[in-house]
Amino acid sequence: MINLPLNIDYTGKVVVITGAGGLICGAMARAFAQSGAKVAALDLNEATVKALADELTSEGFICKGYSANVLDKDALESVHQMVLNDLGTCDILVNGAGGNNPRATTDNEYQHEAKEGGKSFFDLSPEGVDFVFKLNFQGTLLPTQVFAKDMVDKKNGCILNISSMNAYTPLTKIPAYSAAKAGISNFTQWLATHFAGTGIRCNAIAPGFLVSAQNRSLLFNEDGTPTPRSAKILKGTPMDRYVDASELLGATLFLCDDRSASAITGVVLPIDCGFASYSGV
């Protein structure tokens, strides 16, 4: 159980989560499966949404977890006839896959600073930054067609993409990934007008720095200090500290209900400690 900051009752909802194996997306599948909807979690790894489904439902919930590819869309549409089976037709839809690949990021910040032997911007590998434009994009498209079908059938419906506070400003070595975040930005606000006569609103959050399993040994040393770019990082950020994941979950239970939020659609919601905020001095 986890304490939500929100008290909405999604109870009879059927709520669609990509990336529901990871970290953020998994604490979503949670806050609304404890809301009383009915959760379908989509991974690409099988064995960890059916873990988190087998997990929910013995604490009473409904949650099922399907193994699912956000860039194959005749599996999408397996998938979601499976979902229809199972659970019903779909009235929100959270698109969390996405992520980077070490094959779309330099080894260094900047290019006078590359070294001999090092990955420059010039040596960033074309596939993986198709990789990353693909998972990121197209990883977001893909599901949204076939799901948000439903929604335009009952002329009512939610759409939350995950975008980056990559978004707003570019990372240094990740030009790929904030590339793509910044076009799921621009793709939700395109949503948001092509949907608004239908009765579907779609929105986005854009997280901050949180601390994964992903990027972990990038922020802190094995003796638990921090590395130099994470001490850039919080330099960077008033409030002087990373984001939690659980800190995303108010935010999310409050765009995706109708009731709170039936006039918010087309909005990019930052939540970052402040780092979007702060010039540096």
Given for the second form:
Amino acid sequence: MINLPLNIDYTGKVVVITGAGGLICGAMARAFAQSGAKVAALDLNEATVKALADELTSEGFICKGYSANVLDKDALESVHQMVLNDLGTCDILVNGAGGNNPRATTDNEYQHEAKEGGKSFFDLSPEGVDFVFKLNFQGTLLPTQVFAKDMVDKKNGCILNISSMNAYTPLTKIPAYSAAKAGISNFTQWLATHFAGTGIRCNAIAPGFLVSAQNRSLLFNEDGTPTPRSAKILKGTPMDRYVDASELLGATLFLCDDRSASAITGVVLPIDCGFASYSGV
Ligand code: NAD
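I've shown you the form predicted alone. Could you give me the structure of the form predicted together with nicotinamide-adenine-dinucleotide (NAD)?
Up next: the whole complex, starting with the chain shown before.
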């Protein structure tokens, strides 16, 4: 059980979450399930969502895990059928699957610091860049095409996308991921407008830096002190700390609730300890 920041009753609502095997969306799946929702947890990694579903079910909540690739529309249609049979029509879609890839990352922050043998901007492969754009953009568009049909039919629903603070100002080394997330912020506004007459709202959160199992050793030395990169990040963060995944849950539950956020659509909410607001001076 986690301590929820908001008590909103989602009883009866079917919440479909992609990337639910991961850090952020796993926490969201739990938050919705604890709030009474019927959660469909989708992920490329079937084992993680099955384990999450087993854990939540054993605690008395409703969650089913599904193997799903957000880039395979036919497979998503099949998962949609399974969700319809198991839980019912989709009320809320969280497009959480996404991320960067080393193939779209430069070794150097600035071209004048590029080293012989390192991967510079000029070495980024079209395939690597394409992978990141596809995962983040198509990986949001395709599940929306599949699951938002239910919402159009019932003239009610909510979509929550996950952008990033790098959508406002790009981070060094990751041009494709930054641009793809800027695309997600833009697409969130597009969807909000497109669906406004159907009763569907669409918003996004833009998380700042989180500490995860994958990046912990890049951010902290063994004695717990920040690495040079971490010190730089914290210097650019007015609140001088990282965001915890649990701190995304209040906004998630709020934005997806029809009563609390009935007039809110097309919003991209930074949750970044001030990172995107600070000019550095
Ligand atoms: P994570 O790596 O912990 O989780 C991502 C999940 O997506 C994984 O379980 C992975 O298996 C799944 N996935 C990857 N490709 C998939 C595909 N093709 N189909 C279905 N599932 C797929 O990442 P996270 O940190 O929890 O990130 C979740 C979202 O938040 C992402 O969109 C990410 O870009 C965004 N985000 C993360 C941070 C951060 O600091 N962690 C900051 C801003 C935004």
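If you're wondering where the values come from, they're calculated on a predicted model, not measured in any experiment. Numbering follows the first chain given and starts at 1. The term rigid core refers to the maximal set of C-alpha atoms that superpose within 1.5 Å between the two forms.
Chemist: By the 2 angstroms cut-off, has the C-alpha of T225 moved between these two forms once the rigid core is superposed?
Modeler: The answer is yes; the displacement is at least 2 Å.
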